[in-house]
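Shown here is one chain on its own, the form predicted alone, set out as structure tokens.
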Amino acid sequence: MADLSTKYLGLDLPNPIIVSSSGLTNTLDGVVKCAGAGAVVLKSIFEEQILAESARLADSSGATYWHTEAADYIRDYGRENAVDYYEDLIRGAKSETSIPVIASVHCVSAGRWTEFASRFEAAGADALELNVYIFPADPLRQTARENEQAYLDVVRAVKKHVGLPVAVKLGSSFSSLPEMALKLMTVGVDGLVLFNRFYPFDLDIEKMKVSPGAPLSTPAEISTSLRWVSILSGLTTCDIAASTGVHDGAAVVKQLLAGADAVEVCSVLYQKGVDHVATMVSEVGDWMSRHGHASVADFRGKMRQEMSSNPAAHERVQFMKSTTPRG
């Protein structure tokens, strides 16, 4: 029988399939249902969520608006309340499952709240995934370099407070993604998750308003992460998890061949249920058996750019018309 075990962020995973941060992992019951995966990333606690909880509590008592110290107390209590719930979720997940539990924080700054990361460590989290995104829409307010520095500041601040392995879930929109990956390594990042799938944007032309696009990924969306996993896995020494567009075992195999240490899945589990993880694990095992691989280590990274006989094919981004004369 094929051995699908792997290592990611220094953790021993029974298989390389990780259920990514989502509504599927927002409750203890949801996490328990994901126990057949290699690991689970809890739904992100948002910087905005902490602030919203503070505002909700303040709204419950109009008196807080008339006393500065009371307003400060309510704000701090709200922040604590949001983090307390998350700590309880971590403890419950560790108690009820045997797979690694990765806490997730959606952050846009390196503020004081990052100190709560140490509490997630104390609660039993095995690792921390930072879901960072700073929308670069205003070049006058913040330059490209300043945007990049914000990522580095967040990682540096979190690493200062925790001994946990830390991964950063990135978007693909950097002028030089390899340079950014190397910079993140210099501030101590242990892993990269490629890529974050952001809230989709669309326009409703009948109601004349902004509307959400398709909320779930499609198998076709694997191409961007697959390309960059194949390139970065040979340039970096940190671990890499592939994300977006992974809907079956064949896609998992592709990402492992490209050099990923693990693969995060989400959309397909909404469509087919979390039991689909077992199907994907079986498909990967069947492929390994057909190709004579006893373990994931036997083939991981075999098709990354560094190992390719045609490295340029990993970087080609334009179609070219054939110039071969036709007979």
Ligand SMILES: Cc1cc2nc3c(=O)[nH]c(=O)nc-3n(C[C@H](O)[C@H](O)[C@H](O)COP(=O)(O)O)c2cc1C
Contents of the next structure:
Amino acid sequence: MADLSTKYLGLDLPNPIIVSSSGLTNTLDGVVKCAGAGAVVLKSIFEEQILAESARLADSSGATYWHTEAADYIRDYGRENAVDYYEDLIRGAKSETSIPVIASVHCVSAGRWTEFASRFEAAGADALELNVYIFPADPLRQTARENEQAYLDVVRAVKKHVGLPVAVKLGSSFSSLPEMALKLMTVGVDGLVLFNRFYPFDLDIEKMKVSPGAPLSTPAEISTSLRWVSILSGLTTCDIAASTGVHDGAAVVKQLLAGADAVEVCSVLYQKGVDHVATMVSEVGDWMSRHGHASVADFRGKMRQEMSSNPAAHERVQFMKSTTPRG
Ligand SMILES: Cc1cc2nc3c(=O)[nH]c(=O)nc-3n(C[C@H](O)[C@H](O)[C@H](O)COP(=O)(O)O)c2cc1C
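Could you switch over to the form predicted in complex with the named molecule, since the one displayed so far is the form predicted alone?
Below is the entire complex, every chain and molecule, led by the chain shown above.
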């Protein structure tokens, strides 16, 4: 039988399919249902929730700057005792499952919250995923360079407080993603998660108001992540988890061939249930058997850009008559 075990962030995963941070991983019951996965990333706790806890402990008003999204989130999910709840979730997940448990923090700054990261380590988290996104809406408040620097500051600050492996989950919108990836490595990042899929934006033209777009990805959305995994896996020495649009075993195989160490999966599990992980695992195993691969290491990275007979094809972004029937 094919051996699907792999290593990600120095952790031993029984298979490369990680349940990504979402409502599926917000409760102990939810996490226990993920036990057939390679690992689990808990729902992100917000930096502002941690600051609110810190303010409560210091008995002062503390947290003053709340970014817009956090204000909505905290109204919905509550600010009190969020850190206690998160520590309990980590402890429970560690005692009720045997897979690695990755804590996740949504953050926008390297502020005081970073000191609290050590509490997640003490509770038993195996790694930390930083879900960083600084919305670049106001060019006068923060330049592109300052924005990028904030990512680096966050990683450096967190690494000061924990010995855990630290991954950063990024969006794909950087002027130079390879430069950003290399800079993140200089501050000690252990892994990159490529990419987050942000809450979608739409307009309702009948009610004349903002409305949410489709909350779940489609399989076609794998393309951006697949391209960049295939390019960055050859340029970086840190681990890579592919995220967005991975819906079946074939998509897992593609990302592993492109050089990912693991994949993170969310939308398809909302659609088909968490048991779909087992189907994906068996599809990957079937593909490995058909292609004569005994282990993931046998084929991982075989189709990254570096190994390609046509490296330019990985960077092709313009439609050309010769390559598309529709011209
Ligand atoms: C309902 C929902 C909640 C999510 N919550 C988080 C979160 O708290 N933190 C995070 O980093 N990503 C969050 N995500 C993003 C997912 O982890 C994932 O990166 C994204 O959905 C793309 O993967 P997919 O195509 O497999 O869905 C959420 C996604 C959904 C649909």
